[in-house]
Amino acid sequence: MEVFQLIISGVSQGCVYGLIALGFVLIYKATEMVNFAQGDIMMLGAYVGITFISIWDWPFWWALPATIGVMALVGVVLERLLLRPMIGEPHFAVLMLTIGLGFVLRAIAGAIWGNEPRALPTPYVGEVLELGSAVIGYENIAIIAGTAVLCLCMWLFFRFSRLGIAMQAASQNQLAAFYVGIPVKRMYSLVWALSAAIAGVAGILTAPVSLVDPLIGFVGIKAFAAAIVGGFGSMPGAIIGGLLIGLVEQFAGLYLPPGFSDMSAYVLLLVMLLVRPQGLFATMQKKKV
């Protein structure tokens, strides 16, 4: 039963990594930019949820869609004001811009909400499910279930909706998409909105498990490793990479000496780069325009 609990904990933590990694992949596939502020956008989403629930006293099921909407708007604003002018600039310049954006978001969060850790109350916080001798927190179940529902919605969106198909077309061949009438720049904004909304969901899901502070966004480093392990261009790979890192962390914490749990994600990353540099699900494509 101890192993079963470790698996549940690892899967739930891996789902958080996977959702953040999904944001990395979405933005990269559409714009060939790497957004190193993705973890800090997740942190901002958690604070927006805290504002709605703890400060404004909104019901949780109202606060959740409101947080998603606010974060989607944040994604659009960031893309229009900061990232769109960087199209065509060297990748290093874009990378430094997103790193700087992370510092700015952390400073803004500290100035508005303070640097003390905050908790996010939810209807299921503190509840547990007992399966024999295994005790599973509802918070972990909510993370796993929420990730599964979100992934299903994403698959349906990209598979059957005209907007989702247009976003895929714009990410695969920008020039051809433009010639057939797809507004490519608008697709960029929508991708950033979707990425920020997913980060907001990740923030809401993870906040009941770990207290929220401005530094929680550094989890994005492990999510970036998850994106590389899964294949930096594959959306299923982002989720699977996150699950692998979450599971490895849990079992390393049990069976290896103290301190190895935190570094296990980077060890897995190094092994993957040595054995299969393209990741588990390599769908990287050459630039076509």
The other form holds:
Amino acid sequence: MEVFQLIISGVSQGCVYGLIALGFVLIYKATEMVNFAQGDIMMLGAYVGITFISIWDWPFWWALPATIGVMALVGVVLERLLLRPMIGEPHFAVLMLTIGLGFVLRAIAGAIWGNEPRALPTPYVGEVLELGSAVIGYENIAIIAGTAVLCLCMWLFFRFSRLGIAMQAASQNQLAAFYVGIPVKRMYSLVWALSAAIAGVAGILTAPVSLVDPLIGFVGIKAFAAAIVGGFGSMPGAIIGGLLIGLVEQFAGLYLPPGFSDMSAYVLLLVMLLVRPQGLFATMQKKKV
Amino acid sequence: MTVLLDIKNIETYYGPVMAIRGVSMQVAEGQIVSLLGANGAGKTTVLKTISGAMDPQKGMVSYAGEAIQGKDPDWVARQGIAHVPEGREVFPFLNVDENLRMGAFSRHDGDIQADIEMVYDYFPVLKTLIKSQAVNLSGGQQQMLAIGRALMLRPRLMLLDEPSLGLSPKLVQEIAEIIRRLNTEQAVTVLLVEQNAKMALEVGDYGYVMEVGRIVMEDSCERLRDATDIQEFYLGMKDQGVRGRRRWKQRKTWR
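Take the protein just shown as the form predicted alone and give its structure as the form predicted in complex with its partner chain.
Below is the entire complex, every chain and molecule, led by the chain shown above.
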């Protein structure tokens, strides 16, 4: 039963990694930029949720869509203000920009909400579900269920909606997308909105489990590893990679000496890069030169 | 005959390299205009400048009386200019049906399904491949898909860049036939860029010849076919002579 317990907490932690990794992948696929501030955007989402719920006393089910909306807006503003002027600049410059953006977001969050850890009260906090001898917190169930619902929505959106297919088209062949009249630049804004909104959901889901402080965005590094394990550029890969890293961490924490738990994500990443450098789900096609 | 597309003295650069050195040309509504020239003459750049993928430093592109140079390519497409780029730029991981629907992205009328049927009418082979990803199509099928997708825009003007590239002679004939039919049946004006001069001169009504960024010759396609220069350099009816004499500008008397 201990194993079952570990699996549940590993999966729920992995879902958070997976959601952040999803943001990495979305932006990378559409714009070929890697947004290293993704974890910090998640942190911002958690704080926005805290503002609505514990400072303004909104009911949880209002605060959730409001947070998603605010974060989508943040994504659009970031794209328009910072990233769009960088179109055509070297990848390295964009990379530095997003790393810098992470610093700025951390500082801003510290200035507004303070550096002390805060808790996010939710309707389900503290309640547990007992399955045999295993005790599962509702927070963990919420993370898993929330991730599942979100993934389903994303799949439906990208598979069946006109806009979702257009976003795929714009990422698969930018020039052709321009020529058929798809407003590619607006699609980029939309991708940023989408990935910031996902990060916002991840923030709200993870906040009840771990306290929120301006530095929680550093899980973004593990999420980045997850995205690579899954094969950078594959959306299911991002989630699977996240789950894998979450599980490995939990089991390393139990069976290996202390300290290995935090390291295990990167060990997994290294092994992956050695054995299967293209990742689990290699959908990336070779780039045309 | 009204002029649909009027290009006046455009100059376009790739960085410091001047690719187009002052090109002026006109495309009359309802015509098929062929643009010929060797590799690197700047034909593709002219098309890119028209569709907004590149901005000219000087000059004017006016379409239906409106200046369109320097606009975003998606905006230009929505004005009714469909650009079929060189090398069949399809959406590789979307299926044929989705590719065609994307062609109609800017449209909001209810006739999209009917237009898809029309495309299948022109290219029956696509109908058998509706659910295949475009990346799995053969070169000729991808070219048909690219042309079909451009049709979904209901264009008034179609820019075709090397539709015959890499296709078998039989397929080239088929594509030529389709271009002619689109022109007469759908009233699409066509600007056709080709290296296959034989095909371009057969299909076209009027032709321009480009060399190193300039228009060096223009006439009706019929007369171009008979011109000795064209026969010599593009239709391969005579030995090509020494390299230095192949430049038009040394044989013409404008300087």
